[in-house]
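Single chain ahead, written as structure tokens, the form predicted on its own.
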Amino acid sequence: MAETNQNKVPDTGHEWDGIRELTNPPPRWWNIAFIMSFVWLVAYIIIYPSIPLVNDYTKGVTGWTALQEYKDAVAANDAIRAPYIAKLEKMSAEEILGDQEMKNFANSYTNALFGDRCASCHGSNGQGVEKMFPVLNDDDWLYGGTLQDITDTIVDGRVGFMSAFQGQLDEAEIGQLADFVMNVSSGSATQAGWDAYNNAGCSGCHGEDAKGNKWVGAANLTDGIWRFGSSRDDVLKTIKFGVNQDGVKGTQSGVMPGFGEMLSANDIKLLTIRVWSLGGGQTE
């Protein structure tokens, strides 16, 4: 038989299995890829920082680092925003609102302000955590929604109150009330309804309407809006244990720290703003 191709290149001596260890040279575009890579790399250390020293670097004839273009971007960056930070500073909060441009700066520059120190509870777009946290985004407000009671709530904190009336009132009583709280807040609490809310004594903090009372942060019962959830049962564990109660097991817990000597007074004006733009805030 006619010795193959294969059998005519020469090998290396190695076989296994019957398959022969053969010196073919690369291919071609192989060989000119190797030498590129050499040259890139020459190319590179030329140019670029590379290679660690004892106690430095080689600079490169550019002497470019990643650091550096990050201290740069970080300087022009500032550089822009200075004129708008000092005008910021020099600014009420009811003119930065007035000004639609310095509002839209306002509200942007916070973003990093007001993921530090309340996105960890309220989240990042004000959404809330479902009977723990506040929603910030919508027009109800526990304590009021205007510039001075939202400054008010970030300098002082908030500590909520409610009495817990289980031992005040029986179970019946209780079920009475619960069931008034889920009617008054689609519209259609009975007179009975009434007044069970009124003999209980929560007209005191709620108001005769039901509407809430923003100076003791109590909750506006008529609007469908449920600070530790909508369900019978939510508002009955909120009726017997109520919020805050020491020594109370089950009570709702409604507390939020005040930011008055950890933030400068400019930054507080600037999360009043956001706070106050996130949820459509109060003008009066």
Second form
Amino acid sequence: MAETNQNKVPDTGHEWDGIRELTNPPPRWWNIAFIMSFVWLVAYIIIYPSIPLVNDYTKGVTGWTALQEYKDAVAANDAIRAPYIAKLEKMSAEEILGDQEMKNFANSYTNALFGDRCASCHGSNGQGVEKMFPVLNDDDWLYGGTLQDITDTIVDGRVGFMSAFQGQLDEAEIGQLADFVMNVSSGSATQAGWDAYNNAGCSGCHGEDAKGNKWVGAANLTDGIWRFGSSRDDVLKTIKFGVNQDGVKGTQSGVMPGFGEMLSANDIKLLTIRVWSLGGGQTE
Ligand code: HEC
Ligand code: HEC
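To complete the pair, please output the form predicted in complex with ligand HEC; the form predicted on its own was given just before.
Now the full complex is given, and it begins with the chain already shown.
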């Protein structure tokens, strides 16, 4: 059937390998679609920005632009947030923590801030980086976990100092202290160990009970939570070379930059709330 039909239609005179090029008109649906696409094109040019000119472009009757739509959406979002932000500025950290809605808002507001300023060191959830940056989402604090302590840390930064004991003490004494630290962390320190600890002057910073001292950031040595690693070798290294000791090769380093100059008081308050709420906030 197709063959008879084909034979009736005149061809263009072209033939390749027995295939003739016919002069059939395009189907009706195709013509309609073709014309419609022109109509659509003209309508689009009239309505929307479309043709690029030398320094400008045709604007279309609606004046719509994707950029303006985005700006409007941002402005609408800001308008929703503005009253919350104004309210947050007037509230103290304690008041915000007591108000579930404002607390939620503060936490979502600081997602980007914490991500930009803090997460590179402390991790996106405050999980820290072993030996390098302390965990913020636990209740073990070097410098204290009250709202005031956390604010002070963020505003001024922190640099923990511990002297290097290599040279001051001999190998055997340093070894004995490392054993003491390992033992005290598991609750099994001997009296001889405590004596060595006190005699070496460790208690001056870490306290007579070895539970640390938030004023100098001296770690709690009894809790089995480690800032610079949990092995005896890690402990030896800290005792020998200290922490943040200029010019001492092998010294542990840990510097928390201060953000007092870089962030507004309101942002610091909201970040304090975020860190406090990560799980380990203290009330006194
Ligand atoms: C360049 C890396 C770095 C950045 C960025 C940083 N921190 Fe720290 N942060 C540290 C280090 C290192 C310490 C520990 C200091 C020490 O060991 O003496 C620390 C300590 C802290 C502590 C004290 C923890 C404790 O146990 O007492 C808090 C709280 C804290 N940072 C919060 C923040 C917040 C909030 C931000 C973002 C505004 C931030 N940090 C940004 C490196 C950083
Ligand atoms: C001048 C104060 C100071 C003295 C003295 C001192 N420390 Fe420290 N020590 C610190 C501070 C501060 C840190 C925590 C530093 C940080 O995280 O930035 C620390 C950390 C440590 C750590 C690491 C704990 C961990 O969780 O990884 C050990 C171990 C330690 N000290 C043992 C000792 C011993 C043993 C002595 C005595 C020989 C001693 N320290 C003397 C201030 C001191």
